Each structure stands twice: as C-alpha cells, then as structure tokens.
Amino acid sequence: MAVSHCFSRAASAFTAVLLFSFGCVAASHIEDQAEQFFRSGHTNNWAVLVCTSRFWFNYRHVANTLSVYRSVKRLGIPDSHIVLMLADDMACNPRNPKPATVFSHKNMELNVYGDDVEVDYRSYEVTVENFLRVLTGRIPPSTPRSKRLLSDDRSNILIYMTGHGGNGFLKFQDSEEITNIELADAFEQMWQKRRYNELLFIIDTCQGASMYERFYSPNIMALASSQVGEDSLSHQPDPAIGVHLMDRYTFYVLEFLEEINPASQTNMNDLFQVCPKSLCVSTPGHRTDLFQRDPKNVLITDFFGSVRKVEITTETINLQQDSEIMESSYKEDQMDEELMEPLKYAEQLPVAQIIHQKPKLKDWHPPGGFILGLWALIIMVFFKTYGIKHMKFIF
C-alpha cells in the first residue's frame, strides 16, 4: 500500500514537472515570435514632413513633400501619425494654371494634391519655433491633436525637410532659419524625453550634408541630397506652368518607393544607391554612424511603412457575430466598394509607368493677337460698307 502511494506521488511530481517544462517552453516559444515580430523595436509609425519655402518659383518643394506624403500613406502610415507642413499652398495660387492640383511630373499625371490632403501647419505656421515644439513636445495645451507628435519610445521617425539651405543652415519662409547645432540639439531632447525608438533623417537642399554633420543622439540615420559645397538641382521643367516640378534627389527617391509594398524586403542599402552622381549631379551622402542597426537589416518599411500593435496570445476567442451576418456585411463592404470611385488618391499611375510617356496634347486655343486683329478687321469692314452714321445702330 505504502509503494502503490510513494508510486502515486512520484507520478505526479514527474506529470507536474513535465507540464511545467511544457509551459516554458511555449512561453520561450511566443516570446521568440514576438521577438521576431518586433524585431527591429518599435510598434508605430510617425512621419513628420516639411516644405519650408514659399512663392511660386519653389513650386517643386511642394511637390517634393505632397509626393513624401502620398508615398507614406500609400505604405500604410495614417494621416493620424503625419504631421505635414506646407509654408505654401500652390494648389490655390492663381498662377496656377490647373487650380487645385499640384503635379510631380511633367506629363501632368500624377496629381499629388489629391482630395484627401490634411495640412497640419500651412503658410506662416511653418517656422523654426513651430517645427522644433512640434519635435520636441513643447506645444501649448490648446494645441489640437493633429498639430502634435505623440511618439514614444517604441516610435520610429521619418522627417523629411526640402527648401533652400547653405553649409549648416536651412532657411525658413526667406526670412529665418534653423542651424544644423538646433537641429541636433531637438534630436537630443527627444532622446532624452524618449519621444522616438530609431530616427531616419532625409533633406533635400543645397550642402544638405551638413545638416547632419553636429548630430550626436542615438538611433538616427541620416540622408542628404548634396556635399557640403554642392548645389542640389531641380527636375522636370514644364513650361505650361512655368517652373521646375520637383527636385532631381527627391524624384528619384520616389520613384524608387513606388516599387515597395508594405510587405517589402527591401533595405536601407539600396535606398542609398537610388540616386548616384551621374543622375543627381550632385553628391549624395548619408550617415549610419549613430545607428545601432547594420543598414542592410533596416527594411524601408521600417520608416516609411506602418507596423499595427499586435498582442500574442494562446487563449481562443469566440467571435460572437453570426456566419450569416458575417456574409451579408461582407457583401456590403463589396457593394459600397463598387460604388466607390475607381481611382483613389494612392493609387494614381505610379511615378515609373509614366516616366517615358510622351506628354498629353494640350487643348489649342487662339492667340490674344489673333482675336485683337479679328475685329479689327471686322470694324475696318463695317466702316467701309455703313459708314459712320450707322454707328448709332450698334451703341
């Protein structure tokens, strides 16, 4: 009776070690796929977006930000975590000669205006104290949701800037500007104050590299469009509306995001090779030193995609709706869907479909001379078969 018990006892010691085992190892077993999961750190997705220069003839930095834009939607970062900032409106410049868009290419068949643009600071709320709180999170409390950065440390950043800058300065508005040592110093303080988990830092303008020259602060990496002592050139000139349509670094950058899904391997290697001398004429540069990560192991997606909070777990959950209610809303779904328009803002005719089609004939309207010398020439003949004193006729 006394070895039947001691049996007993050890047989369920052994049961009671071997599901402990069990359970460890599938608790080491979800937490290397959330490991996986969550392998580069972070759990959401923040892009801030700035066009600092204003008057028609920086049409093109627009276009190079509402481009940014439309790429970062398109790859799944809502306009909820895009703080974008436009110091002018050029879709609503009456110089524009096709109101309310506003076109990254020549051809004139990508509008990147859109009509679901949200502009967060436009005009003269684009300025150095503006753009620094917003980095930093010194904002009044009045300040409305979509004016702010709500990162975390779990938050990777993309900021995009474009204008005109010299060695180690970016102008704002043509009347102030921020220094490559303010820069930096923004960058800290959001390390300090945890507002961001990895960094990617890119700008399009003259010397654009040393902008990025005083950074110090962890976790960035850095990307410019020229050297210091390099000008960063313009691209596609269209004479109908008179100006440059984008700048040549960014044009590149974007056509090369058009080829990336949200599901992309691509990795930061190859975004650094997408615009070399011989077609940017100037000198691109970037800075991996401060990152922890080996570029080549940093998708794309990393920054310019969006990651959604996922929580692993091994309990079942009953869905509550019925199949057949399920169905029907489905169906639903479809239906409003079809009744949808067919062509929705990010998904227009991608950049590198269209970088070889022969522009569009534009409609033929007669020349201002032409009309003048018309009726003249109609006055000349009145003249000739009525005379003067039919004139009372016609007034």
Second form
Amino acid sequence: MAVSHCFSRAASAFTAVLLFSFGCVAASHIEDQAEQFFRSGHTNNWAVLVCTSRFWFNYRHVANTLSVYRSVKRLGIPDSHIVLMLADDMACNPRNPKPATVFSHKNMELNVYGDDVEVDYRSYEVTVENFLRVLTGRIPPSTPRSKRLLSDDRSNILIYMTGHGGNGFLKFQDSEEITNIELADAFEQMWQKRRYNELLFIIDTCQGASMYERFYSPNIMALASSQVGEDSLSHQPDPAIGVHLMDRYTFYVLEFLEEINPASQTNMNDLFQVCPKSLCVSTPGHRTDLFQRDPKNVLITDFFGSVRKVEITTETINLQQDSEIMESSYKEDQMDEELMEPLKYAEQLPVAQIIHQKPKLKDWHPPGGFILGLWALIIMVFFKTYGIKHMKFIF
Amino acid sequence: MGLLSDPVRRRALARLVLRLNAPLCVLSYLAGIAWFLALAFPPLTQRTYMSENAMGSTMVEEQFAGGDRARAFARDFAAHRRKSGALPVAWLERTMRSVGLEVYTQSFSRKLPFPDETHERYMVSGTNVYGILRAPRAASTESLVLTVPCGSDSTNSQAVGLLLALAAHFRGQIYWAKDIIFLVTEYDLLGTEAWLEAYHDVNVTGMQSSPLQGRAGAIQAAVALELSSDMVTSLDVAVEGLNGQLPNLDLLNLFQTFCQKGGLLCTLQGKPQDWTSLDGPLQGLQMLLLMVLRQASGRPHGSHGLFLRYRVEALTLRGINSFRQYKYDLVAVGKALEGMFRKLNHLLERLHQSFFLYLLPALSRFVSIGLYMPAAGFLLLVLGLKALELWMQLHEAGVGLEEPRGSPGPSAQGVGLASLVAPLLISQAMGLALYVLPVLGQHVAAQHFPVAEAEAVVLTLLAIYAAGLALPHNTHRVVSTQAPDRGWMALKLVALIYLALQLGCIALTNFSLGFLLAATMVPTAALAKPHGSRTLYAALLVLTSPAATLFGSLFLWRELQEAPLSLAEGWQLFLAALAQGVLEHHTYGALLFPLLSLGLYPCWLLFWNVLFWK
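Next block, the form predicted in complex with the partner chain, ref. the form predicted on its own:
To see the whole picture, the full complex is given below, headed by that same chain.
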C-alpha cells in the first residue's frame, strides 16, 4: 500500500518535475522571447530628413528626400515623428510639366510626392540654425509640435541629408554651410542631453564621407554615398521634365527599401552593400566603430520603420534581471566594469579608448611662387635703398 | 641716391632708353601682330562649354510638329502682305489672338536724316505687332523674346509662319516660368529699335514711337529669326551687335548644343564647321578676321544687335538655303528653337556665368579677353615708348638750354605750350566740322549741285576729310613763327598720348576696332617727323588714315568671304559704307562715325601737322 502511494507520489512528483521543467523550458522560451523584445533597446523611432538645395535644377535632391520620406512612412513612422525639411518646392514650381508631382523614376513611374506629404520646414526655413535647433532641441517655445524633434533616450533616430557638399561641409540653400565639426558637436549635445538611443546618419552628397569623419559620440552609425575626393553622381535625366530625377545612391537605396516590409529581418550589412561602385560610380562608405551592436544584428526596421512589437502571451515573465542592472548602474565603482547591456547611459563607452581623433598632419610645403617673389622684391628694394656697404653699420 | 633722382644715373637711363627705343618699338609692334595672328590656334583658343548650371547637361525632348501649320501661316502672311504692300497688321493680330496670345500693336515713325539708298527709305512709319504668352503659374516678372524682323526687301514670311506655329505649340504647354513675347517688326531694325525703346521707356535715337500697352517683365534673352525659304540647308548664327557688343557666350553654347542634338548644320560667318576638328588652321584665322572686321564695323548685324544695348542676350539665326543635298524643314528649325526656349526657361538669373568679351575662331572655340588683350597692349606700348623717347629728348634739350641761359626755362616751356594749342584746336574744329557739316549741309549741297542728298552727305564728308590735308600750309600762316624748331616734338608727344588714350579706351569696349586702328595707325604715327623723306611719310600717313583703313578693310572683308572686289566696286561700296555709317549713328546710336570723326581724325591731323612742320 505504501509502495503504491510512494509510486503515485513519485509519479506525481515526476509529472510535477516534468511539468515544472516543461514550464521552465516554456518560461525560459518566453524569457528568450522577452530578451528578443528588448534586443534593440529603443522604444520609438524618429526621422529627420533634410534637403538643402533649392532651384529647379536641384530637383533630384528633393526627390531623394521624398523617396526616403515615403519609405519611412510606409514602414510605419508617423508624420508626427518625422521632421521633413525641404528647401524648395519642386512640385509646384512653374517649370514642372506635371504639377503636384515629384518623380523618382524615369517615365514617371513613381510619384514620391504622393497626396499626404507633410513638410515641416519648407523653403527659407531650412537653415543651418534651424537644423541644429531641431537636433539639439533648443527651440523657441512658440514652435509648433510638428517642427520639434521630441526624442528621448529610447529613440532611434534616422537622419538623412542630401544636397551639394564638399570636403567637410554641406551647403545650405546657396548661402551658408554646415561643417562636419558642427554636426559632430550637435550629435554630442544630443548624446549628453539623452536625446537618442541610436542614430543612423545617411548623407548623399559629393564627398559625403567627410561629413561623418568627425563624429565622436557613441551609438552612431553613418553611411555616405561617396568618399572624400569623389563626386556623387545623378542617376537619370528625364527628357520630358528636363532635369535629373534622382541621385544614384538614393535611387538604389530606394529600390532596396521598396523590398522591406515591417516584418523583414534584413540587417544593416545588406544596406552597406547597396550600390556598389559598378552602379554608383562613386564608392559608398560607412562607419560603425561608434556603434555598440554588431551591424548584422541591427535590423533595417530599427531605424527606417517604427515596429511595434506586440506579443500576446498567457505566461508570466520575471523581469528581475533588469532591476539588477538598474541598481548596479548607480554604484560608484562601475567605472571600469565591462559593459553589460546597451541600456545604460552613464560611462557606457570608454570613448577615449575607442576613438582616436588625432589631427591630420598637414604636409609642410616650401613657400612657393608668389610669396617667394614678394620677399625677393622686398629684399631687393631694401638692399637697393640702403646699399650693401651700409649693412656693416647695421650688423 | 635712387635710380630716378640721381641725375647721372638718370642721364644714363635716358641714353639707354633712347638707344634701345627703335628696336623695342619694332619688336613690340611685331609681337602685337604675331600675338593677334596666333589667336586662331590651339594654345590660345579653348573649347566652348556651358557655364550656366541651370541650363545644364540635361536635354529636353522637343515635341514641336507644326511644320504644315507653319507653312500655311507663311503662305497666308505672304499673300496678305502682297495685297496690302506693308505689314498685314490686322491679319497678324487676328492670327495671334486665335493662337491664344495677348496681342498688342505699336506704331512708330521716323524721318531719317537723309534718304537711305540701300534700303530705299526716308520717311518711315510702321507698326510692330507682338503677342505675349503669359506663364501659366508664375508672376510675369521675366520674359523671353522671339522676334522676326520684316523689312520690305526681304519678306521673311517663312519665319513669321514658324513664329506663329511655335506660339501655338508653346501655348499648349504648362511649364513656362517666364512670359514669351512673339514680336514681328516692320522695317526690320528700325521697328525693333522703336519697340525696344518703348519697352524700356527710353529715347536714345529720336524715334517717335507710341507707348506700349502690354509689357511682360524684364527680358532675359532674345532670339531673332530670319528664314528665306521653308527648307534650309544650314543655320547661320550672328553674334556681333551694335558697337561691337557681344551676347553672353552661354547663349551661343546653347545654340550649339541644339545644333549638335538635332544634327543641324550650323555655321558661323557663313562658313560651315567641321565638328570633329578645326579643319585647316587657316580657316580659323579666316573666321577670326571676319569676326574682327564685323565687330569693328560696329553695325548691328541683325535685330539681336539692338537688344544687346539693354543687356538682353540675343542672337540672330538665319536659315540659308544653298545648293547642298541635305535639307532641313521647318520642323527641325522649330525643334531647335523649342529646345532653346525650354532651356532658357530654366534660367533663374540673367546669363552671367560665361564670357561677355570673346573672339570666335570657330563655332566651338573661343578666345577670352584675358588672352587677346595683350595684342592690343603690345601695339599701344609702341606709342608709350615713343612718347617716352620724345619726353626724354625734350628734357635733354631743355636741360641743355638751361645751362648756358639759366632762367628762361619756364618761358621756353610756355612758348611750347602756346604753340601747341593752335594745332589742337584747329584739328578738333576740323573733326567737329566733319561730324556736323555733312548732315547739316546736305540740303544746301543738293540745291547747288546735281546730287541726291545721300550722295551730298558722302561727298561733303570726303571733301572735308581731304580739306584737312591742306591744313598745315594754311595754319602756318595763322600761327606766329615763334614756334621753336623742337616744337614739333611737343606736338607729337601730345598727339601720341592722345592717340594712345583713344585707342586704349576703344580697345577696352570694342577690341576689334581698337586693334584694327592701332595696327594701321601706330607705325606711321610713331614714324611721323618733319625731317627725312616727307613724301614717303605723307603717303604712308594717308594710307593709314581712318578712311583708308575703312576702305582697305572693305576689300579685306570681301576677300575673306571669297567674293573679291574690283576697285570700282570697292569705291561704290566705300561710299555706301560711309552713308550707312552716318545713318546708323543717327538712327541706332552707332559710335563708329563720331569716334572716327571727333576722335581719331583730329588725332591723325595732328600727326599730319607734325609731318609738315616748318
């Protein structure tokens, strides 16, 4: 009798153990899923899309920006989270043979202007000052909400800039420029004010890689359409409209993005491969040394889309692990601890060790041509007026 | 002591300059001529390129297909014109309105100073008709002009037909950001001048024109069209304008791109281009000389020349029907014009990126001002060197005289200056007479002599010019014989400086005219002196006087166009050119006549006085 009782108890214990282990496995599966939930560390997405050139012959820059706007909206970022800055109005330009449209493909296949565009900064409002104010948040209190970048420390921000640029600068509207140093300082301000979790910076201009050379804040990934010394080329002219419609790099990025849907698992490494030299003529570049995560673990939709992860579960999930981190992050002796998760802000990244910002040594050239001639002239006149024989009275 | 304040050193320097002067002058003159001739060849020429970003590299698709419509319009226009004898204003108004333009007319009248024998006009009164195509979505702040000048000698009806067909086509497009004015003028250039003056609200030539009822904003560019028939074998472009002004090179580059795109044969100075290379170095030189001669004449070679004064870039396109096999119809010409206007539509500012001063050895090659100015500089350097030499000789003489006498240095200078004033005044008075008398005295001359007014003007011109040659003999009776023996040096010095100033100023605005006059006048001006073989120097001086330069350049021009003149024909052409020159000064404000009569002729007379100094 005892044996059967023992046996039934063992059996129930065994089933209990089995169920428990099963439950454990299930629970750990849920916890894995929960882990995946917080893999990227961001909870909202923002996009700042800037086109800096005006005039009809810069149609392609507006088309570039509008195509990225279109993709970003399609993948889920709402207008309230997009700051769109267009320096000129191409759709309503009197020279546009198809008013109210901006095409990105020849033969007018794709109208990126659409019918629900919301331009936040338009025409002469696109200035360096406004752009920097948007990024850093130092905005006058009267600015409407649609013109603000209301990001927090859990926001992933996509910043896309296009226009005419050079080595170390980007031209705004034919009258001013923003330098790469100003941009890097703006991003550092954003980092110190906890205005972003991760930042993806894409630039499509000539010599675009020079714009991301000076970044020194953590969690920034940057892509550019061409290296220093190279020009970014435009893609295709449309004889009916009479202008070039898109730049090559953004054209191929748009084609790539058209295949992304909110559920796709494509990662950043694929984006780096977009537009090889054979298609783009210039060499696109990227910079990932400031970024914490491995690019292959970063989804395209982490920046280009606003994916709301919703998982329905009936299980309870223990989130103790997080609170441990929260407690430990306030400890004093965390200075030289190995980084644990990309959730902490303070002392997260030993910046000085990672970034080597040595100033470039300028080669010394002997004084040439004009300077030599000028000095020779001065010395000749000097000697002529005073005469060599007088020199011994001076020295 | 310094180089120039030490008298010993200064005398040494003076001697050096005096010794080397003659070879330096010769070298400088030859360098100037050689530099000019070298302008037609590669290191000094560059390929043309489009500088304006807004008119950039993108091509536009032309969709003009109204060839039949253009021909129909042309036929109607020609028929109505034959019937009425003048411009069929009512028909033009009706047709332009039916095509969809805002139509306005303008009447003008002018009494020419004397009858124009070449165009057979004297009292001119006509009407211009113009239609404005308003930009559909832009404010009317800027405009483009397509103009067809209709004179009585050339009917230009095909061009009117093409203009109306293009207007109909343009009216159907919505991408115009500037207004387009389609202008048909009567009495070709006179009508264009009247219209331009009324449009810009100025009155520079004494034209009486009614004010314009309709305006369209600041004109950015203009194209004048002249077609002799409905099939053309080539399109000739004329760039030289009034007083040698040139349109911005970008407009020519624009035309050239459309020639290349449409496969049209485009010519400059009437000679076809070889698109692959400059075929034969001599052709470049030939084209350069033709352009220099045309620019030097200062005539507006087409309606475009009058637009340039108002800083409106303009070109004249002439369709030529020669005996070539391959012909283009009106659709090809229309497409080229449509493409040009569409590209001009993209402009945001006036054309200013490319060169305003240039020379064209070929349609696709140009020489910029920085490269051609040294030629004129070298020539004027000769005058400067000669003046320096004379100054030093005068001062040496002055210093030499001072030492024994001691005091009357200033008085010697004073006498020198006084003796200079008389020749200067008399020469200038002769120039004034040359400028004023022919036109003033034409009626008197026509009454007393059996000549027409135009001939009277020309003959009076020549008479006064020749009378100037007799001056030195007469003035010496008037002026007291106090003039010292070296007085001619002072006169020559003043004359040289005067000539250098004038030629320098002319060369800055109209390089061709300045260079041409410098190339002929500088050597004889430098050589003129009362000693030596007077007859030889006199002959040389007469041969290089401004009138003789004009005569010679006519022969050269015809020679370059491969239609050489005989002496009799040349003389007739010379007389006609003189009459045209005076007329154009009065009707369009051309400056060649006043420059030569009030500026260079007195200067030349001074040298003549130097030559016959007693």
